[in-house]
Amino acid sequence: MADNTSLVGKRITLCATGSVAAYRAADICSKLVQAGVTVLPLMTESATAFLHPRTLATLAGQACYASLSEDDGGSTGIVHITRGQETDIILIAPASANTLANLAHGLCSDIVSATCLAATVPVVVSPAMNTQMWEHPATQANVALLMNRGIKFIPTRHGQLACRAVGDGKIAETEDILSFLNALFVAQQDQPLKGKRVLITAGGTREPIDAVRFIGNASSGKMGAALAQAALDFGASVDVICGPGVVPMPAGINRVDVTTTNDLLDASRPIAKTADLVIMAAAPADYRVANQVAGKHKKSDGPPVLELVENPDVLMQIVASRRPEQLIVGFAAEVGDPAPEAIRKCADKGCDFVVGNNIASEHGAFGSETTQLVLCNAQTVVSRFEPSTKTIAAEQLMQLLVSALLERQMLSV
């Protein structure tokens, strides 16, 4: 069982919305209460088709409101105001596609969206829906908009859905939801990176072949986004250098967009000079095309013959100009056990740690919501992480890196 002691004594507004996964709100409510949380439940009217409000009211020991018409502003105050301002956090689990749309566009036709519109506390969302609904451009645009406003998302899972399709969109496991909330409260309480600057690189780079084609890779930037959110949660000022096509980044960062590996190096150098913690999570292309075509290579001209030249090693270049009190971390995407290569890479490049992941495993593929990391120094494995969402892995990794950074900076004084 995970250590969720930071949940004890917290007050959480739990909102269930009209997803077939609404029944999961009962388990989430029960587990939160067992963890020492005061849960104040709300439901949309659509959610009541799947779960009776009395169930959440009984489990929480608190009144469950399911309609704005019930919110009469009685002795406990106007519910859609108080529950968004007098609790520690709002958790929407499950969050339907319709609820995400309401939140993104400021609609308040139900008690959940009205509560969020009036909220002054953080909002955390655990989506649940059919894969096509989740991946639809409208939903993803709403997610990006909400993330830019500071709403935090617990990643969906991949698996068999209620409609019997297999894909992304399953609500997170209850234990993962509790771990996410616990990590959020830990970070809010301690803020160990307050006053520190963190640089993170994310996603892949692209090396043009001609005006329309490029050499690149499938890195999504999801790990970089999760690390950026973790660093923000720990109080840091965060810069993220993003390759093209990466996932939305959290609100509150300084974002720099780049295309090529040389662009990445040029953008990283000045920021790394003042950063306390540098995490090179990007997957830069190792080679670029020497004979790039100025226009578009025509199919009638036959297959192009590419002459490749090696790109600069961004991590080694940053390490070469490091300050003694800095902590610099690299990443290694491998096929199979990443530990041996991560140890070698750390020793060869002179950084403090290298984080390895197996991109051939079910938990580590590019674009996956999950990962299984191993943290290595130049001699050995420091820590092996259990498989988890990238969000949880990022929080766990950041805790270890924070400890190492603070120890390094104390010794440098």
Given for the second form:
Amino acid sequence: MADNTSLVGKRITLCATGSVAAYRAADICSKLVQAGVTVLPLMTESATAFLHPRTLATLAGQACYASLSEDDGGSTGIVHITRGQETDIILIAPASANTLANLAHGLCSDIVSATCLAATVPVVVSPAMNTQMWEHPATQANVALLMNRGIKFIPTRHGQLACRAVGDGKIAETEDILSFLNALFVAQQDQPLKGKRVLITAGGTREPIDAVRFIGNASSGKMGAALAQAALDFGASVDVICGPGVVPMPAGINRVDVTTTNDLLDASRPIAKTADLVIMAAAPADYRVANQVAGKHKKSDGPPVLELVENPDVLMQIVASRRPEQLIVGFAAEVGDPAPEAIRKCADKGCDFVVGNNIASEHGAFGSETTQLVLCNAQTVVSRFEPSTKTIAAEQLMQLLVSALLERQMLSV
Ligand code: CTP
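The structure above corresponds to the form predicted alone; please give the structure of the form predicted together with cytidine-5'-triphosphate (CTP) next.
Now the complete complex, all chains and molecules, led by this one.
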């Protein structure tokens, strides 16, 4: 069991909403209580079709409200006001598609969404639903909107769902939910990056072939988004340079959108000058097309012969004009054990660390929710991480980088 000591003494409003995974709220409630948390449960009425409020009330040792009509402003005050203002965070687990839609649009016809509308504390959601519902543009638009407003999402898992289909939308493991909350509290308490500037690059770049086609890769920017959230949680001011088509970025960052590797370099230079920590998680295209076609290449002209020229290595360029007290970190996407190549790239590119991941493994493929990182310097492996969600890996990686950064800055004072 992970060390979740930052949960001790916390007060969490746990909300269960209408999903078959509502039964998991009981396990989450029980594990939170065992971790030393005071859990104040709430449920939507539709969640009560899957789980009795008495279960959460008994496990939490606190009243569980499941309807606004029970919220009579009695001895504990108006529940949908106090729960979102007098606890440390609100956790919605499971969060149904309907609840995400309510939250996105400010609807408050049930006690969970009313509590969120009145909340002043952070809201964390752990969605659970059928794959089609999760991937529907309406749900994804709601997720993007809520992330932009600062609501934190615990990634869903891929697996067999209640409807027996296999896909995304499965609620996170209880252990991952607890680790997520613990990391959030650690970051909130310490804020070790307060006053520091962090630059992150995310996603792939695209090199045009003609007006409609490009050379690109499948990088989703999920790792960059998770790193941005971790840096924000640690109190940093965060700039993220995003390639096209990346996943939504967390609220509170300064976002710059770019298309090509040269654009990425141009956008990185001025920000890197003043950044304390630079993390190049992007997958920039190594080559661009020298003989780009103006307009659209026509099939009748036969297969195009592309003349490729090498792009600048953004990381090496940033390292070339570094300040000594900066920490500069690259990524290496490899097939097989990434450590040897991560060590070599770190030495060749002159950065402080390279984080390797195996894109051929089930944890680490472009676009996947999970990853298994290995942090290397120019000589050796510094740390091998267990497979985990990108969110948790980002928090763990950020903790190591923060220590290295603070040590470096102390030495260079
Ligand atoms: N990188 C960069 N500019 C490039 C290519 C890569 O800044 N033109 C950075 C990436 O952001 C990453 C690191 O270099 O931090 C390693 O990227 P990767 O694609 O793994 O390495 P390459 O140097 O391109 O080597 P190869 O493709 O041969 O593995």
